[in-house]
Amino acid sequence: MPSTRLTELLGIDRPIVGAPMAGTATAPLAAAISAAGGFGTIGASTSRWTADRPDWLRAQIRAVRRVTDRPFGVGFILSYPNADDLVAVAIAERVAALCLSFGDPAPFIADARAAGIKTLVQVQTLAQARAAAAAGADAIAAQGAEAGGHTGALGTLSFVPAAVDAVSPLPVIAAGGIADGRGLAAALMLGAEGVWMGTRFVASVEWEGEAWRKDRVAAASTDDTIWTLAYDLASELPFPDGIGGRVLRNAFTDAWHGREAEIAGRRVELQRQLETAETDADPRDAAVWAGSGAGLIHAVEPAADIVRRVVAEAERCLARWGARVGAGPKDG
């Protein structure tokens, strides 16, 4: 695949960024994606702050470096209370890039730049894209509502090219519902310089989550996800207004989606219910964060195989359509 401005910016071979899924995109997944020519990331943030979290992140960064010398990054949810301390660790360790989301990236960009570190800022609106560009971001990840986990409300197909127009000449990374080479090819045609994929890597050998969650993603169809506030409200997750979570439908979403006003009054009960579900690995209540691209995923595979196949599929798509365009209209 020809280089893009994203591959040139990050010093990588393939224009695929592994999403920094909080707590589950750890060193093995980041290293596997980067070693395969993409850009792996560690998801540093967690809603459960503990004093040893900076030490955990430092150990994760060094674990990646024991496996590969390829570039990789660390991702942060800026609305979480521990963001400052964790960003400081990543800067001190001189990772290749910070991936910043769900908050104001401006306070972190200057320090990253002074350390020679790139900043990839994930946004859900054009206003956020413009603000991140004005703050000095090196690339913008335009995240559509098809994404798994936490996301906004705009569709990927319309949001990505709008973001490309809004922040040119900064490179834009397309995110949301992209799980195969057709999605990568489409993103490039929309003007993006690469893709940001999370759900596809949930169904990977190296993803840190439980096997039953991987299997549920691999078995899901495109119809099986829902964008909901139910889990965030029940668990009091600190995400900004306008952000919800896309998960696989289950008994919990069937019972509580659309009943936001009632959740606050029963929060203690619901938190206990969700904690039990996690302990028991009960998919009827436990969240499986996944995007609509889950319907394109059919097996749990090594992350390196996923990277290579997505790029090869994209190359075939682009070559096939290039040949059709080159052939021109038929006479008669």
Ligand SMILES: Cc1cc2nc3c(=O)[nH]c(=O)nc-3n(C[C@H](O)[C@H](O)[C@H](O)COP(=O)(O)O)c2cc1C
The other form holds:
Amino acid sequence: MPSTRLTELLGIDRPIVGAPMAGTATAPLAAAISAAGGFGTIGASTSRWTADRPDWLRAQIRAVRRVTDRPFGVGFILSYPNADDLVAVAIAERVAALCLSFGDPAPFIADARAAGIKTLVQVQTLAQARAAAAAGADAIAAQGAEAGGHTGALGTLSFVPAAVDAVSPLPVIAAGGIADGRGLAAALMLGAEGVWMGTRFVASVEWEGEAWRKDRVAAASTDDTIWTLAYDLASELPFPDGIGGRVLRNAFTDAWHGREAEIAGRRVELQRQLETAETDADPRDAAVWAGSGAGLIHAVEPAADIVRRVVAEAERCLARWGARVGAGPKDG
Ligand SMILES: Cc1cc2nc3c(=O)[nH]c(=O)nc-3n(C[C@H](O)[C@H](O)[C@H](O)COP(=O)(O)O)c2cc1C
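Swap state to the form predicted in complex with the named molecule from the form predicted alone:
Once more the chain from above appears, this time first in line as the rest of the complex follows.
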């Protein structure tokens, strides 16, 4: 695959960013994606803040470096408490890039730049894309509502080209619903310089979450996810307005999606129910964060195989179309 402005910016061979999935994109996944020529990331944020988290992050960064000398990044949910402390670790460790989501990236961009670190800012609206560009971001990840985990309301197909137009000449990375080479080829045709994939890597050998969650993603169809506020409200996750979570539908979403007003009054009981579900690995209540691209995923595979296959498939798609266009009737 020819280089893109994203591969040039990050010094990578393949235009695939592994999404910084909170607490589950850890050193093994980041290292595997980067070693395969993509851009691996560590998802630094967790919903339950503990004081040892900066030490955990430092150890994760160093663990990636023991496996590969290829560049990688660290991602942060800026609306979570103590994002500042975690960003400080990543800057001190001189990772290649910070991935900044769900908050104002401006305070972090100058510090990163001064340390020679790139900033990739994930956004859900055009206004946020413009603001991130104005604040000095090096690339914009335009995230559509198909995405797994936390996301907004705009669809990837229209949001990505609109973001490309709005922030040109900054590179845009397409996120949300991209799980195979057809998605990468389409994203490039939309004007993106690469893709940012989460759900596909949930179903990877190196993803840190439990095997049962991976298997459920591999078994799910496009119709099996839902965008909901139910988990965020029950667990009191501090995300900005307009952001909800896309998960695999289950008994909990069947019971609570759309009943937001009631959740606050039942919070203690619901939190206990969700904690028990996590302990018992009970998929009826436990959240499996995943996007509609789950319907394109049929097996849990090594991350390196995913990176290489997605690029090879995209190359075949683009070549096939190039050949068709070349063979078509000529004007004049
Ligand atoms: C399990 C999971 C956890 C995620 N955690 C984070 C996170 O901590 N920070 C973040 O910016 N995005 C997070 N996301 C969203 C991703 O960054 C990305 O936008 C999304 O995965 C792209 O869509 P896709 O899942 O269809 O590939 C997460 C996504 C998933 C599936």
